[in-house]
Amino acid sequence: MAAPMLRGCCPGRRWALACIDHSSRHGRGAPTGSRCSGKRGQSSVAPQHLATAGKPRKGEHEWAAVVGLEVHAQISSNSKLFSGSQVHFVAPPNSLVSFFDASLPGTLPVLNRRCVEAAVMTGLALNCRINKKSLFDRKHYFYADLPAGYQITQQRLPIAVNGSLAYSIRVGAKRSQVINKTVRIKQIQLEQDSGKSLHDDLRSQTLIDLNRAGVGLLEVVLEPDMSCGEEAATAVRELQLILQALGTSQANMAEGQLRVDANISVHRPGEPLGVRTEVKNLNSARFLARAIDYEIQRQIRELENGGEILNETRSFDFKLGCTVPMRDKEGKQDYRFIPEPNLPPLLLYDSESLPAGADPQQVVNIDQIREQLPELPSVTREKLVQQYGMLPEQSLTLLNEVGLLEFFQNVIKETRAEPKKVTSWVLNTFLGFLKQQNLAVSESPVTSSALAELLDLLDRKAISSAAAKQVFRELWANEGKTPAQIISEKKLELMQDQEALEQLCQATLEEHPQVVMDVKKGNPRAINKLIGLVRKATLSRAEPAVIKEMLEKKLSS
C-alpha cells in the first residue's frame, strides 16, 4: 500500500470541551430548542404540521416515487481512520482526540489498514468492483465540529463501485408472500466522520465534542431504485445484517453507527424525474420508512395543489411524524474538492499483481480478503429453509430480529422437539411476548434452555399443548423457575388415567344433552364445545385430539 500503515500520531490526547457562542456563528444554520443533537443545520423555522401519510388520496396512483439512499456506516476499528486515537462510544467528551483530530498545524494523516480492509470486504460482499487504485480528496466546508475546515473523503475515485444489494420484502394481506428485489450500489467510499455539536439555546452556546472526529466511515451510495419507505427500510436492514455478519461495522443505529440520508422525488410516469429533496440523518429503520412515505405524500399534495417542490434538505421530526425544512440547495454549496496532498493514491493488489517480496503489513490483497468472507445473511436464510423446512418468510424474521437466530439455534441444540415445532414456538409465542412488551431478545426473561426443556416435556407428552402455553406464561412472569417446577406446582401434568378421562367425557355428555343433540344434527361447532367442556374439567391436562376421539366414540355407540 502506498500510504504507510504504522501509526505516528499521539493517541488519546485529552482536550477541553470547546464552546461556541451562537451570536457569532454562521454556516449550516442555527439549532432550535435546548436539545442536544449531533445533527447539522437544524432550521429555526417552526415546522408546519402536516397530517401523516394515510390512505392514498384520489389520483395519487398516478404518481411514481423515486428513492435513493446514502448510508454512512461507522467502521469497527480500535482507532480512527487517520490517527491513533481510540474509538469508544461512551468516552468522556474530548478524551479521545489526537493532535491530528484537532487539526493542529504540522500533523499528518496515517491511513488505518483495518479501515481499508473493511471497505474491501464490504465491497466484495456487495458485489462491487474493487478499484486497485483509489484517491483521497478534501471536501471543504466550515463548521465548528470540523476543525480542519475540510473532510477527507473519496470523491473522484472511490475504493469500490458498481455493486448490488439483494433484499426481500413481505407482501400480501398476511405478509406471507416474499418478493425479491435488488438495488444497485453506485459506490463505497472511505471518509472521516465529523465531531459532535451539542446545542444549548438556553445558554446561547454550542459545545463541541471531537471524540467522533476522524472516526472511519463507509459511505455506501445506493442508486434511486426504490419507490417507498418499506423498500428503503428493508434494504437498509439487509445492509445492516451484512455489515454485522462481516464484522466491518456494528451498525448500531441507536448509537449513530449507521446513519441514512434519503433522496426522494415524485413524478408522473413517462415524465422526467421530479425535483428531489434530501432527508438527513435518519438513525432508525422505522423512522426511515415513515420519513420517506411522509415526504412522498407531502410532495404529491404540494404538486396537486399547484405548488412546487424545492430542492432542499429536510429533517424528520419523529414526534410530529413529518419532515421539516433545514436549508435549501438551490444555490448549491461549492465544496471545492481538491486532491488530498498528504495521502498518495491507495494501491491494492490481487494475487497476480502482488509485488514480489512485498511486506504483508504494507499491502492489502483483495483475493486474500475474498477468501475470508464469512457466510452472508442470504446464504444463512437459504440454509435455514433447507435444513429445518421453514418458510422463506420465517427465515427472514429469524435474521431480522437481533439475537433471534442465535436463540433459535440454542433451542434446537438443547431439545428433541421437531424443528418445525421449535420454529413455531420461537416465532409465534416467544417473539409475540417480546413484541407485546417491547423487549429485545437479550432482555427476555425466558432463556433458550427453559424453552428447550418445555418443548421436550411437550414432545414426551408429559403436558398438553394448552398446558405448555400456560407454563410459558408462568416462565415469563416468574424468572428463575424451571418448567418442571411450574408443572409440579400448578399440577399441569398430562392426565394419564384414561379411565378417568372417559368418565369425564361421559359425564359431560350426560350434563349437556342439547349440545349432544346439536352434534347428532350435524352441527360441526357443537363437538368443539364438548371438547372445551371436558378440557375445562381436566384443567387443560388432556390433549384435545384424545378428548375428541373419546367423545366421537361414545356419540357413535
Second form
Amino acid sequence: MAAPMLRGCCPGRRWALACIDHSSRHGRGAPTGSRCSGKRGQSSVAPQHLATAGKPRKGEHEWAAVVGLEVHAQISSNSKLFSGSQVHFVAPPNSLVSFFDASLPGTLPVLNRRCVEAAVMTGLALNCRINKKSLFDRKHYFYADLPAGYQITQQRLPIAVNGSLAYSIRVGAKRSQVINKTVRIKQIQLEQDSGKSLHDDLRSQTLIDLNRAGVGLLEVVLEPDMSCGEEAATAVRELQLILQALGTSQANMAEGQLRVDANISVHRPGEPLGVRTEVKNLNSARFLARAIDYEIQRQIRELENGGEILNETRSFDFKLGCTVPMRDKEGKQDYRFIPEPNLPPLLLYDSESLPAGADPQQVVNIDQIREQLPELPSVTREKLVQQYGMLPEQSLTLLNEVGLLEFFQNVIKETRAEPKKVTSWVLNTFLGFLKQQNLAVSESPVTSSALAELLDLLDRKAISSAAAKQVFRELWANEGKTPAQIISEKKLELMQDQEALEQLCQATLEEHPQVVMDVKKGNPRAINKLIGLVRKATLSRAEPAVIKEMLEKKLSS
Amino acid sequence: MWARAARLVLRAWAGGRRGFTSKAEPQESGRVTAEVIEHLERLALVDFGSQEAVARLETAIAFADRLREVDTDGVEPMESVLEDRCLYLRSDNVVEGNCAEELLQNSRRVVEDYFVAPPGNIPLPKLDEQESFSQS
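Output the form predicted in complex with its partner chain next; the form predicted on its own has already been displayed.
What follows is the entire complex, opening with the chain shown before.
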C-alpha cells in the first residue's frame, strides 16, 4: 500500500497533514456537523466533487484531520465542589470523604463558592460569555468509584460559553517561525470528579478510594479547530499556563489535575467530516500529541484500505504506542440526563444587576472577578518581547519550561549584563545543559545568582566568552563554587597585561614563519590560524578581537 | 430498531421532564420487548427477574402516559420546583471528612481502608454481544 500523500502542514513532523486554512474552518458548525469545510460559495460544486471521490486520481490522496478536545481541570480549592471535605492529592484512602461524597442517604449538595468563582475567572480569561443563569444536571452511569450512580454536571446550560483560546505554533526548519492560531471554546462546565479505582487483576477485584470523589472539575470543551497532535498539545499547554496563571487549577498532568479526551476524525478536504473516534484519558503531555497523531494515521490507513471507522472510544497504550478500543464503562451509553433536583439555578451578577442589600457572601459579581484577573501568559510574553528585545519564539520557550521565566527574571535582577545576553545564556547554554541531562529548572546545579555573577564578569570583560562557557561547565559540575572561585582556581581571567600578550603574539609569529608568509601572500584565512594559536597560548584568556588587532599591527610593521 | 424503542420507553418515563425531550413521540403499544428489558437492565444494573416485574413496568409506563393528557402548550417548563430559590453558596472551608472508619462499615469487603468492588462494572453476561447496544 502506498503511504498516503499528505499536504504539508505541522512542520517538523515526518508526516504532515493537510491543515484546513482559517477562512474555511470558521465556516463549520457543531463538532459533529457534517457541513462542507470548503467555502460556502462552493456548495454547488460539492456534489460533483463527491461523485468523483470514489475513484482516486493522482493528487487525491490527501486527508485532513479534525481534532477537538475535552479537557478536565481539577479546581484548586480547599474543599470539594458540593461538600466540605478536603481536596488533597496524597492522603490515606477514603480519609477525605464526607457522607455526601459517599452518597449516603439524606445528604444534599451545598455548592462551594470558590469553585463558582474559579469557573467564572477561567471563563473570562478564555474570552467566554458568562451565563448569568446556569443549571446543574445529573449524568447517570454505573461505576464503583461513582457512589451516587450519577455525576452532577452542567449539561443544558453551562456556566460559560463561546470563548476562544489563542496559541502559537512554531514552524520552519529551525522552528523559529511562529504562527498564531485560535481554537474556539464551546463551553466550560462545573462538574464533580469521580473516585479512583485500583484494579487488582491478580485477585480479580477493584479497590475504591473516594478521596477524589466530588472534587470540583472545570470541563473545558474545545471545538474541533485543530488538525494534528502538535496543535492539540500546544493548545493544551497554553490552557495549562492560563489555568496556572489564574490559580484556578494547578493543572499538573502527572497528578491528574489536567486530563484530556480527544475527538478525532479524518476526511478529504471539501467533503463532509469523517466518523470520529474518542481517545480517552490522555494524561501525559508527552503522549498527547503522539496518541492523536497515531489515531489520525490509523484512521487514514483504515480508510485507504477500504475499511470503515467506527464511532467508538479508544485509549492510548503508551507502551505499545498505539490506540486500542475500550470497553467497560466507556462504551457508548445512555446517560439519562435529568435536572439536578437538589440545586436551584446558579445565578451570577454584574455590578449593574447586583441586588441592593444582598449578602456579599451569597452573590458572585462577574465584574469584580474580571478586575481580579491576573496577567495572562500572552501578555507576559508580549512584555518580555517589549522589555528585553526578545524574539517571540524565545518568549514562548521561556514560559513553556516550568520555572524558567522565574530563573530568567532572577538573573536579570542580579546582573548588569545586557538582557539580550541574558536571554541567550538562559535559553541556549542553561536550557541546553538542562535538556541534555533531562533536568527540571528546579534541579539545576547552577543557581540564578551564580549565572548572574558569571554574566557580570563577562560584562566587565574580566573573562572571555570562551572562558565564560568553561566557567559555566565547571559551575555545573561543582555545585557550591562561585564563578569567581573557579576563575581564580583555573586562572581564567583575561590577561590584563598588554605586554605579556604582545610577547605571546611575537613568539607565535616567530614560531610559525610559514603562516606569516601565507598572510603576507594575501591568504585572508591565515590570520585566523594565528589568532587561534595565540588564544591557545593564552589558555583562552584573551579576546580574539584584541589579539587580531595586535597581530595585524605587528604584521604590518 | 430496538434502540429506538428503548428511547421511546425512556421518553415515556421522562414524559414530565421537559427540556430534555422534545415533544414526546406517541407510544407504539403498551408492550415492552425483551430487548428493551435487557437494555434497561444493563443501564440500571437491576434484574427485572420475572414476567411479573415486566408487567409492573408496563403498568407504570401506562400510568405515567396519562401525563400526556394534560395540555401544556404554551406553558414554559420549570427548571425545578426550587427554581425561584437562592442557591446557597458555601465558603471554601474544610469541615468534613476523616470518617473512613464509619464509611467503611457500609462495605461488605474492605482492604486496607479501600472499598472492595468486583472487577469491571457490568455483571450481565455476553458483554461482546451487548456491544451492539452502542449503535443505534
